[in-house]
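Here you get one chain, nothing else, as structure tokens; it is the form predicted on its own.
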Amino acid sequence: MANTSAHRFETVVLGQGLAGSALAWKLHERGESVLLVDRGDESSSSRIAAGLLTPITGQRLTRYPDWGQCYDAARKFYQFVEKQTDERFFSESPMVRLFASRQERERFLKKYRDADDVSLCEESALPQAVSSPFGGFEMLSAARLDTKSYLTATQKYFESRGGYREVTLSLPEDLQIEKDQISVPQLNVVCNQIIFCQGFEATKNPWFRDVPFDAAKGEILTLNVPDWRESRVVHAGLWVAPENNHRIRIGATYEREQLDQCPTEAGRTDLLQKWNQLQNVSREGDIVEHRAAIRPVIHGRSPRMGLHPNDARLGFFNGLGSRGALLSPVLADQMIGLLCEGIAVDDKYDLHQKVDLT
């Protein structure tokens, strides 16, 4: 017999990182009843992420495909959430990238000489606090999401409406997959569908454990550097992002063997060496915080989403990696199209193009 006193939701979203939060907001905006469920892990990759949105990345200076569409969608979405929560966590500001070599500078001039959203820096516009022998360029169209503030504001908003629970669920034990509903007895909740947005925790999910992750651990340092005067984010083999109270954040490392959330001496040393090599003068700064998390990268480095072939009430939305702040809003729209209108997602994001779950 069904528990008539249980709280009923159309959708439960398991995992309140960047993917889960964007999906919950999109469902809420459509008038759907949604419950966000999260472990409350302060060391999740979404919470410690730098939240940088930039058009050009990598050694080959590659512009992200569909950058304009993704950036416009992200701006509109975060400004909407700011209005709903009466909080501020999204800021648009140019960022600067320094060339690693003369060849990289020539590559930039060949590819982007006539671009309207990036420009070669005059010497006076280069960061004065760091060494830049080959110059650099400014990304005029760029932004930063304070991911921790955004996720906290999202949690508070849904919690105030009965749409958030903090709990660690064991799968499959804590779910009851019934003919006409999915029950979560621990929460006294029933729903019509559940979407798993668990990050690297999805490797333990019995329905989606065959998804091939190629995850990487990343470490980030927060330093107290009173004489740092550069207000822009600087990219130069690592990123340097200014914070309040004379602090900066620097990151990030890539480690594929030791996949845990434990900061390491090797990671600390690597970041400090790059930081000291970047500066004109030595000022290591006091370490305020050292954090580590696992980036939920799926093999092929492309996000994936889809419904389980044996039960379409179970969905998967994951693998946003280091571009979660940029991609989560536009990909959440695709997931909404699949869930609510049966519209197939793009092949490059289709879970079933990557793995057979039958």
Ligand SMILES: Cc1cc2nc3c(=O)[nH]c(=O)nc-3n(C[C@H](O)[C@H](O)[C@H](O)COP(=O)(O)OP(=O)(O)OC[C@H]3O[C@@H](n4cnc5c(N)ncnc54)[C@H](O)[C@@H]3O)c2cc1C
The other form holds:
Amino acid sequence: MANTSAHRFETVVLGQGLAGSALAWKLHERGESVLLVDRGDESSSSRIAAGLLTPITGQRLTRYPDWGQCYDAARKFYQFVEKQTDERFFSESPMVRLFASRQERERFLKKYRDADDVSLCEESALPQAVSSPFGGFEMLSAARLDTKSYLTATQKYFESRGGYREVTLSLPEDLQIEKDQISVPQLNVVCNQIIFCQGFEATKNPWFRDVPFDAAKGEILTLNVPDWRESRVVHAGLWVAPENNHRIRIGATYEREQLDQCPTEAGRTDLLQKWNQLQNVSREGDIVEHRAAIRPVIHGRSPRMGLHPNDARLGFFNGLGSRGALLSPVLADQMIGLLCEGIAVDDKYDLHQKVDLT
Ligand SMILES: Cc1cc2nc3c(=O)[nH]c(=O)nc-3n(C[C@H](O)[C@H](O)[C@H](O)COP(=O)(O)OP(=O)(O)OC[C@H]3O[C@@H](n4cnc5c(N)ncnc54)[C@H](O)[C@@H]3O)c2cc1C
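Show the form predicted in complex with this ligand, please, because up to now only the form predicted on its own has appeared in this conversation.
And the full complex, kicking off with our chain again.
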């Protein structure tokens, strides 16, 4: 018999990381009733991420494809959430990238001669605290999302409207998939659809566990460095991001074997070595925090989304890799198009182009 006292939502979003949060906001913006469910893990990938939105990365100095469109969507979205929550967590500010070699500098000059959002650094514009024998360049359109503040503000906003619950759901036991509704008895909730935004935990999801992940663990250190005066994020083999209270964060490692959230001695040593090589005077820096999490990378490195072929009330939105802050808003729009208008997602993001779940 139908449980008439249960709270009814159109959509339950399981997982309140960057993916689930963006999706929930977009549904809420359309006037849909949505419940966000998360286990409240302080070491989730989204919570420990540095939240950098960086246009040009890698040794080949590659600009992210569709950077302009993704960045505009991200800026507009985070500014909208700031307004709704009356909190500040998105800041636009140039970043510096140091050249690792003369060849890299030449590659830059060839590739970005006519670009108007990057510029070669004059001597005086190079970070003073680090050695930069080959110079560097500034990325003028770049930003940073304070992910922890954004996720907390989102959680509070939805919680105050009865749209957030902190609980770990065991799958499939905690869901009752019925003909005309999906029930979550533990929460006394019923809904019409559930979208799984679980990050790497999706590997345990009985409906989507065949999605091939190629995840990468990452570690980050927070250091206390009273005399660090550089206010920009500096990229140079690692990134150095200033925080408040004389603190900086440095990161991040990539590790594909040991996929857990445990900080390691090897990760710490790797980051400290790179940090020491970067500086022109030796600064020790007390370690204030050492965190690790798993980036949800799907094989082929493209995010994926879709509905289950055997039950379209079960959705999947995942694989944001190392660019969750940049990509979650623009890709949540695609997921909304699919959920609310039945618009097919781009092939490169379509889950069914990647895996057969029938
Ligand atoms: C070290 C490091 C540095 C990074 N730096 C950056 C950066 O600078 N810029 C950037 O854009 N990206 C960065 N990333 C990547 C970014 O963190 C990811 O792209 C993003 O977090 C993925 O978000 P998600 O919501 O898909 O997954 P997650 O963050 O993993 O969120 C999934 C959520 O679902 C919850 N959950 C899962 N299963 C259940 C369940 N059964 N019941 C209840 N809750 C559940 C989890 O607890 C979690 O809160 C970094 C990642 C790491 C590890």
